[in-house]
Every structure is written in structure tokens, then in C-alpha cells.
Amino acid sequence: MSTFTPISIADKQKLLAELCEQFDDAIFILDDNLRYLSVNASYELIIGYSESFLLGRPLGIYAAEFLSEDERAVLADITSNLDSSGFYENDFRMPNRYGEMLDCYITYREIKMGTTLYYIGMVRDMSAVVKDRKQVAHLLNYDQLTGLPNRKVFLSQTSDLLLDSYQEVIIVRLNIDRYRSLASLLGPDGVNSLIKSFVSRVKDLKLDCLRCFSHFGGDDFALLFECSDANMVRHQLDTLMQMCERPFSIDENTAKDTNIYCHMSVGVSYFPEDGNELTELLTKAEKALHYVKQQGGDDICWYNLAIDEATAGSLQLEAELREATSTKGQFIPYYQPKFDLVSGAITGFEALVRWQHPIRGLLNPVHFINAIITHKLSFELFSQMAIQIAEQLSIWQQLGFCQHICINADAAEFSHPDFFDMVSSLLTQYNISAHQLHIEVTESSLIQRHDNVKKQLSLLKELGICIALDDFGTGYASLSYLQEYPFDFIKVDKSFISNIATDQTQYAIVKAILDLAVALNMQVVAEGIETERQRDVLLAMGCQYGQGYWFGKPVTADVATEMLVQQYAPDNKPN
């Protein structure tokens, strides 16, 4: 077993002065008037100079007179500390030989030795862990695309300024609109491209009394102003609208320089009118921007009460749509009789919703269509519809008779991953021929999903499903229509048929409908018919089939049934 050997007095006090000057903090020793005596390399190294410089100059390198404000300050604040405690730690910035600022932790103790007073300080360079924070602190509070604050920092100074401002709040909330296509159309790159430009003209703007411009992400954005009257923001929020009549040109690699016209949906609501709190002023903004969104964008809204009571009555019309979907009986099918022109005989039938509404009674769709296609419900809306329709042709079909029920479509019901499916079960199902359904399709549709609707007709047509393109003539690409897809019927818009009698335009339309049918073996039904005048005209033009209130408003299907009843009684009943 080995013997103990202590370290001599000596040798610890080299390897303890080894150690100091290989020590990676920087070290140095200072006498009682904060002069230097001695300096590590690691000093050297931080602040520039090397120790033969030091020695003996004061702390701060050069004599007080000639240090700056801050300087002499830490130095007193220094000197202080060591006086009455005799120990001093801080954080501050020092510039080093060539005028870089480091963020450094600096401790000085006092040591006696004796009656000789030395001070013994450390300098950690924590530049690094600094940037790393600020760094850390930037991803945590701004937009890495736009650099402008983000969600966090702007409830931040908002609740802020309503603390202690004594003027007027305003929160401006805004989107920009179409931003899912316009993301589709340009593509990552592009979309933030236009995002970039978007911000840089906001800032080019220097809009008066702004306290906060904050990116929410992607299109969202947030305005805080302040000033004596929120008034004062509307000409500036006029100015912001303006500014987008002007079109955006987008970098040519990414979209060909295609020059896109970005336009905005704008909520505004200010402190004291709409509340003290932040919570409630942002949500009454955001309250107002959807309301701007509702009606179509491009505009601005001030928040008000009826936003309120508009917001209350659609959120209590999406929870009564739900209801009705998910169970049956609400929504019923109204029958509208097609007429063969020549025989005046029934051929078919068009099925129009009504909701039969618990409390506000039987209700037509102009009260519910746009809130059915809003929350999404189209496909559970036609569903309930196409059961209760192959039900009555089931039902028709025992009694004899062949007539057929149309039923409208969408391109929100035939892009529905069950919709061929759905369709195609109900003729086994209820045992009805393919041809007695037809699907009534609008051009809106066509041009909304033109690749997944050409499929899903296609699927239909080899069922043996009848095809008619509605409102015919009303869109911008019906005769391209009529060569793609493999329609049964065109259906002629009312809008060509009111005055089709005296005026010769509606005239000359309709004619080169019913020749353009003849030539592609199609068949025409004229819609809105109203007068026994415009019957007249259609037929001796040769028009075949119409429908309109002349011949009959929408009935319910026990109505429906007795006329059909009646147009074979007595004698003339099916076989």
C-alpha cells in the first residue's frame, strides 16, 4: 500500500496559479484601488489587451474623466458594494479592444491578505447564452415569415394599453379573403410571397396612431391603435382597403408574375364602447370579421348589437338543421308536375325541399339553403331527400303508374365519397326502375368539381339514370357542358320564358335551344311557365315538355298521387 504525501505549500500555490491561468472564465486581481495587478490569459482574450498593458491601469482601463455615463455609474455601483458587503455580482454589457459589446456575469470579491486589500474578479462570457435566449425568446414572440409580433405579443400590448391608456382603444381584426385558393394557386412559395408584400405595404402605409401591426398566421392578421377617437381609425382602415385595389405581383418563379388582387374582411371593435376587458373586445372584433365573412368580404364591420342577435340566430338555425338532418320527418319533398305540352299529360315530378319546421311551421328553402350549404349538411340534406323520393316511386310504381321524380344535386353532394353508392342502393333497395330518377344538375356545380362531377354522371348514366342540366343558358360554359357531359334533359331557365310571347329575344334563345337539342338528342323542359300564352308559344315552337305554376304549384306527395289517380280516372287507368 502506497503512502500519503500531502501537497507541499508551494507546490499548491502553483498548481492553483496553473490552474487560474488555464481557467476558461477570465480572472484578474486588482488592489485596493481598483488597479490591476495580475490578468489570466482568458482575460487577455476577452477583453483585448494583454496584461503588460493592464498592469496598473484602473479598472476601467482609462481614468474616470474620460469613461462614459454608464461606465462611471457600474464602476460607482461597484465600489459601493465592495465597501459595505465585499462581494459585488452583476449582469451588464462591457465593450471589449474592438468595440464589441459582451454580455457577460462579473463577481468581485474582497481578499485580505495581511493588511494588504486585493479584489479578485471573474468575467463569464455569456454573449452566447444571451444570443441563444434572444434567439429563443424571437421564435416565442414574432412571425419567422413576417417578423411582425405574434398573437402573444399582441394580447400583451393590448391588455397593456387598456391598463393604462386614457384614450381610445381600437382592435382591428382581419383575414384575407379567398386565402385557400389563393394558397392553392400559388403554392407554398407564392403564398408567402404574397403574404411578405401584403405586410411591407401595410408598414409603407404608416398608418397614424398604430401601436401594434401582429400576425396571427397565414392570413390572420391584428391592428392596435390608440388615439382620442376611434373615428380617427376609420379613414385609416379606408386607406388599408384602398391599398388592395392596387394588384400584387408575385415573383415569377413562383407564379409566373401573375399579378393577384388580394382583397380583406375587416372586424373592428374599441375601447370604452364595446367593453373594458381584452378578452371581450378581441371577441366582439372577431365577431364582426366573421360577420364580414358571411356576407361575402371585401369589407369592414364596426362591431354593433345585431351582430349579435344575427350571430345567436345562426348558431340556433346550424343546431336545428342538425337536429332535422339526423332524424326523419323535418325535411319533406314537395312534388311540382311536369307536363307533356301536346297531351297536357303528366310525365314526372320535381322534388323541392320543405322543412316542416317544429315551431315556425313548413318553411320554403330561401329560409335554410344557405345555412344547409354553409355548415356542410348538403349530403345528409339529399339523402333524407333521395329515400323519401325512391319510397313514392316505390309506392307509384305498385299503383301502376311509370312518371318519374327528379331531384337536384350539387357538387357538395357528388363529391361525397358515399353519393354513387348511396344513389345506386336505393334502386335494389325499393325495387324502382333507374329511369324513373333523374338527377338534376346546375352549372354552378359543373364548374365548382368539373372532374369528380364527370365521373359520378358517368357512373350514373350506366345505372341507367337520367341526366338534365338545369337553369340552362344562366352560366358562362353551357354549350361546352352539352359536349362533355352525357345529359337526358336541358332544362331552360325560367328567366328565358317570362316574356318569351312578346319579346323576341327570349324568342330566338329559346329556338336555338330546342334546334341545339334536336341536333344532340336531347330533350327540353321549359321552366317557370305562367300563362296559357307562354304554353302556347313553347309548343308551336316544338317544345315538348315544360312546367311552371300554370300547370301547377309544388304538392305534397298524397296530392301528388290523386292527381295522377285523376289522370287516368275512370277510364283511362293504367294496366
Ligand code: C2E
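Provide the structure of the form predicted in complex with the named molecule, given the form predicted alone shown above.
Excluded here are partners and other molecules; the one chain stands alone.
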């Protein structure tokens, strides 16, 4: 065992002095009049003044002329604490010689050696810790993408306002419509960039009376207003909606070659009208938001009692639709003729679903098609329609009319595992050839990029079925779909036809579509022709097929058959 040698007092003092010199914290010694006697190396480094400069100078003197009121108060505090208890500590923000603000923890101790009084001060630089703490607080309270306060902060600010405010407090919940579709179209970077531009546009509006603009995540936002009359906020919300009339452009790195238009659904509730408790008001704003979304979005709804009734109504609609899709006879196809614009002959029909509702009578798709999609009943509807259409084709075949029928399909239907087998077995069962069946897919449903859509469309095409892109021009990425999917027909949406005879822009757009279709070896059908003039303009432009009320509205199978009988009557042959 080695021998233990105690340290001498002189060595101990030298060691401690050395330690003091090398210590990370800034240490300084003051006399009983708070004048500098000595400082260590860290002090010189952190504060920026050399020991030789400080010697004999009073504490704080080096920055005396720059001391703020707070700093002067701290100095006074130090003096009085040291006098009374001989110890002082504080978290303090102070400038160094170079004007940098340091977050510090400082202590002062009174130490007596014999009759002489000294004060030992220590300054610990807490800047890194404070920064970490601030970052953690930021992570907990702010959305990382947008930097906006998160749900937690929004709730706490709302509840504070509800306690304190003598005015009306308005809670606004806001979602971006079809966000999931936009996300799958733009990809994660693109959609983040969209959200950031959206937030910066809202901020730029500098809305009056806005107390908090919060991001709950994804497309989910909330705004809190306080004002003397909730009606004042109506105008602010209109401004917000108008903001979306201009398209959003996405970062160049992530951009698809298209402008993005996004719309918003907004639900509002307010204190005192709708309640005085946070949860109640928030629930009501959310109910109003949900209601707007169910109605197709792009609107503002202030909570009212009718919303509760409508919610109950939509539950009933779902139950009725489930019943209708599992029984026969409630969904029936109406047929709208499609014409060859040159010869004037019917070339086929589009089957449009009608719901023979047991109580409400015959309903158009606008009343239920969104609910069908929302409740994932599209495949059931398609099956019912496809069977009746196959039967109709077979009947016409027996009458000697070789026609085709277009059936509308939502892209979600294609991803059903039985879709292809069901269609091909119908063709065999009813002995109809594949070219007699056309399938129309809307642009809006393609945006969701359901699995398999491309594969299923190619399989159907291989089988001989024609595929059409419906409502062309109304979606987000019309041109990219033409490149991506194997369409035979483009159906130009009626919104481009309505003013084609008078509006040069509409005319130019349709002309461009016709040229594009030639280049891509696709056929064009113009939808929604309502006047002879529209037909003439389209004909002169070289559009071959058309459909619309001017030719004929959707009709029952019997009326459609009668139209064919007329067309094929011996002395009524088209030219």
C-alpha cells in the first residue's frame, strides 16, 4: 500500500487558486465597498474586461452609463441583500462588453477573513440552457411547420378570454377542403409549402379583433376573435374566404406544373349566444364546420339549431342508402343521349343514376352521390347500375340497336378487388361486346389516387371497354391525367360550353382541348349543350360528339328505346 501524504496548506491554496482560474464560471472578488479586487480568466472571457482594467473599480461601473432601470434595480438589490443576509442569488440577463445579452445565474457571498470583509461573486452563463428551455417550450406550444400557436395554447387563450372578456368571443374552426387529395397530389413537401403560403396570406390580412390564429395540425386551423359585436367578424371571414380566390403557387422545387386553388370550410360559434363554456363553444364551432364540409365545403356556417337537426338527417340518409344499396330496385339508370354533331345521330347514351326513394320520390345524384362516396358505397351502386345497363344493352341488341352506354364510376370503385371480374362476367352473361360499355371517371375522383386505378383501367381497356375522362378541366391536374391514364374520350365539362358562343376565353380553351385530343389520339365529347348556337359553334370547331339538354335530357329506359326506334325507323334515318 502506498503511503498517504497530506497536502500542505500552501499547496492546497495554490490548487484552489488554480482551480478558480480554470473554472468555467466567471468568479470575481470585491472588497467591502464592492470594488474589484480580482477576477478569474472566465470572467475576462465572458464579461470581456481584463482584470487590470477592473482593479479598484466599483461593481457595475464599467457599464454604468448603459445600465437599464432593471439592471440598476438588481444592483441595488445586491447591495441591500448582502447587507442583510450576506448572500444574494438571481437569474439575470446582462450585457457583456460587446453588447451581447447573456442569460446568467449570479451569486454573491460575503466572506470575512479576520476583520476584512470580501464579497465573492460568481456568474454562470446560462444562455445554452435558457435556449434549450425556450426550444422545449416552443416545441410544446407551437406548430413546428407554421410557427403558429398549437391547440393547447388556443384552448388556454380562449378559456382565459372567456373568463376575462366583457365583449363577444368568437371561435372559428377552419379546414382546407379536399386536403387529403391535395396532399396526395402535391406530396409532403408540396403540401407543406401550400400550408405555409396559406398561413402567411392569413397573417397578411391583419384581421381586426383577431386574438389568436392557431394551427391544430394538417389542414386544421382555429381563430379566436374578440369584439363588441360578433357580426363584425362576418366581414373578416368574408375577407378570409376571398383570399382563396387567387391560386397558390408552390415552391419551385416541389411544384407540379399547375396553380393550386384551395377552398376552405369554416364553422363559427360565439359567446354569449352559443354558450359560455369552452368545450360547448368549441363543439358547436366544430359541428358547424362538419356541416359545411358535408354540404360540399367552400363556405362559412355559424352554428344554429338546424345544424343539429341536419346532422341527425345525414345519419338517416346513411341508413337509407345502406338499405337501398343492399336491396334491388331503388337505384335506376336514366339515359341521356349522346349525339354525333355532324350526322345528328344518337351514338350512345350516358347512364345517370336516379334514386327512387320510398318517401321522397325520384332523387337526382346531387342529393346522395357525395354520401355514397363518403360511406364507401360506390361499388355497390356501380354493381346495381352495371347489371341494369347490361340488361338494357342486351334488350337493345335483341331489337337490333347496336348502341353503347357510358356508366359513371368513382375512381374509388376501381380499387375494389372484384371490380374487373364483375364487369367482365357481366359482358359474358349478357352476351354484349366490350366496346358497348364505356366507363366515365371524373377528374375529381382521380385526384385521390386510389390503388390500382391505373392497372384496372388498363385491364378494362385491354378487354375492349372505352374509358372517358369526365368533367375535363374542373380538377387540379387535368393535363397530367391525360398523360397518366389510357383514355379514349375526353368529356369537356359543361362550364366550358355554357358561354362558348360569346366568350373568347371559353372558345380558346375548348379549341385547345380539341387540338390536344387530336395529338393524343382521343375523341372529345362536349357536355351540357343547351342551345343550337352552342352546337353550331362546336361543330364548326371540329368537335364530333355532344350531349346536353338541347338534344335531350336524361330519360327512362323506355323513352330512350323509343328514341332509338324513331332514329332507326326506315324513313327517319339520319343523314
